[in-house]
Amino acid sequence: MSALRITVAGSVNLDLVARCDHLPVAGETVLGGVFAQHPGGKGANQALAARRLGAEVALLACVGTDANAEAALSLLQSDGVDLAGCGSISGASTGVALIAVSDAGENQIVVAPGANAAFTPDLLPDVIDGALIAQLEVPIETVCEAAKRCTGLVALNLAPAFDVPDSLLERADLIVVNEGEAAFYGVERLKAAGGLLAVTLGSAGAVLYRDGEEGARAAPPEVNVVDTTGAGDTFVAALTLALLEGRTEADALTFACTASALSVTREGAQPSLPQRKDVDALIAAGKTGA
């Protein structure tokens, strides 16, 4: 069976990460910290994953002209994701995301958008083919045209809160929001949409809601946590995945629980980002949350 093509609009940053024992509260400045890079952005990192789960993967995105650009592409490049249409933005720099990891696993994160925030709809193709995944780390009226030209399933990710028309909501298959964002519009609001509804909950899992009913829910394996960045990607990619593979909800659900929980068991958004082989291994060994 050949590989399942997904679009992915989103951004592209640059991470930027200090690993300290404890993060800081306003106002308070945490020494001792260690220092690393890897490529981030909430497109990328979906690209990646996507990618790394076995779909074939096409980015739409945009970064700067500065030395950054090519860190942050450096994994999707080397991994196969289709970069033709990403394109470099003249005097601008590549997004930046200054991130705090504390020794249990927890982030604080800041983004510089940068060349992000001029990803305008006169740069999207005609027709977007077969699947798309967006997010919000771009402008919202570029994610409103993404999924106007998507002429398949539009899985759409709330994050980071923003406030979205309920055209976009409705023109979504599949909508996947944390606790934080289910709050911020209303998990009412979100089930009125129509399509399939994902609400992550953490270590505890994830639950997912059809026309407004609870239609599944699963737990993630139990891991040893490094690093929670990219969790929250991981499973937008995963469970995007699995549906279009055709599984049940519930199957769906599991895997990208599965897939989501091992990003969390090593450093950095993409890095950690785990292979298609060992998702499935470890659902295969039974080894998946109660």
Ligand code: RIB
The other form holds:
Amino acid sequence: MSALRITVAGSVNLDLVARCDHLPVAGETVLGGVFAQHPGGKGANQALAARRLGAEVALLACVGTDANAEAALSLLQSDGVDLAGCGSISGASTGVALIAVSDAGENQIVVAPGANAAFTPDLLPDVIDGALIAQLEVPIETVCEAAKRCTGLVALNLAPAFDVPDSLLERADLIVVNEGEAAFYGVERLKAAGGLLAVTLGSAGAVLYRDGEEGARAAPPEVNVVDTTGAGDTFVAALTLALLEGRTEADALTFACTASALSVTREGAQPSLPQRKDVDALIAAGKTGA
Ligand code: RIB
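What would the structure be for the form predicted together with this ligand, given that what you showed me was the form predicted alone?
Up next: the whole complex, starting with the chain shown before.
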């Protein structure tokens, strides 16, 4: 079977990460552990996740002309994501995410978008052939226009939460949110858009609605949680790919929950994204939570 082709339109960041025993509250300074730097950004993470799970992937994105650009694109490049549609914005800095990760693996993220904010609709190709995955770390006009120009399935990850027009929700064939985002948009509004809606539930797995009715529910395998950064991105890519492969909704959800669970067992957004063989092996071993 030849690999499925997916285009991802979205952000590229360099993640600057400090671990700490607990996440700071407003006004608090916590002493952290060793500093680490990883490629990240929801768009880039979803592109790399889809690639490692077996798709041919093209990323549409923008980086700056600073030294961070090369580091941010390094794993995409080495894993063979097509970066021909990834532009450099003269004078802009590459997006940066400041991330605190607690000993429990939870995170707090602040993104300075830099060049991601300059990813305007005129930088999109006239037609996006086949499937598209998009998120909300680039201008909303660009996300809407990319969805309009897409000829195939549109998967929309409504993260980070930001108000979006109903027309975009209606164009999406698959919407993915976490519980916080579901509360922000209102589950009923998302269900009313039609199509598939996946809500991730953290360690409890995920639920998939079709036309507003629950169609499938899956739990992840039990894993040692090290860092949850990028788990949602892995889920989005895995679910989209599995649906494109024609799996049943229940199987696709199990695949996505298993891939996502594997991603939390290692540090960093992109370094932790799992390979297809490891997800398949875990499922074959019957190590799913469902
Ligand atoms: O979803 C995780 C990502 O969110 C991080 O890699 C960070 O860059 C932010 O975009």
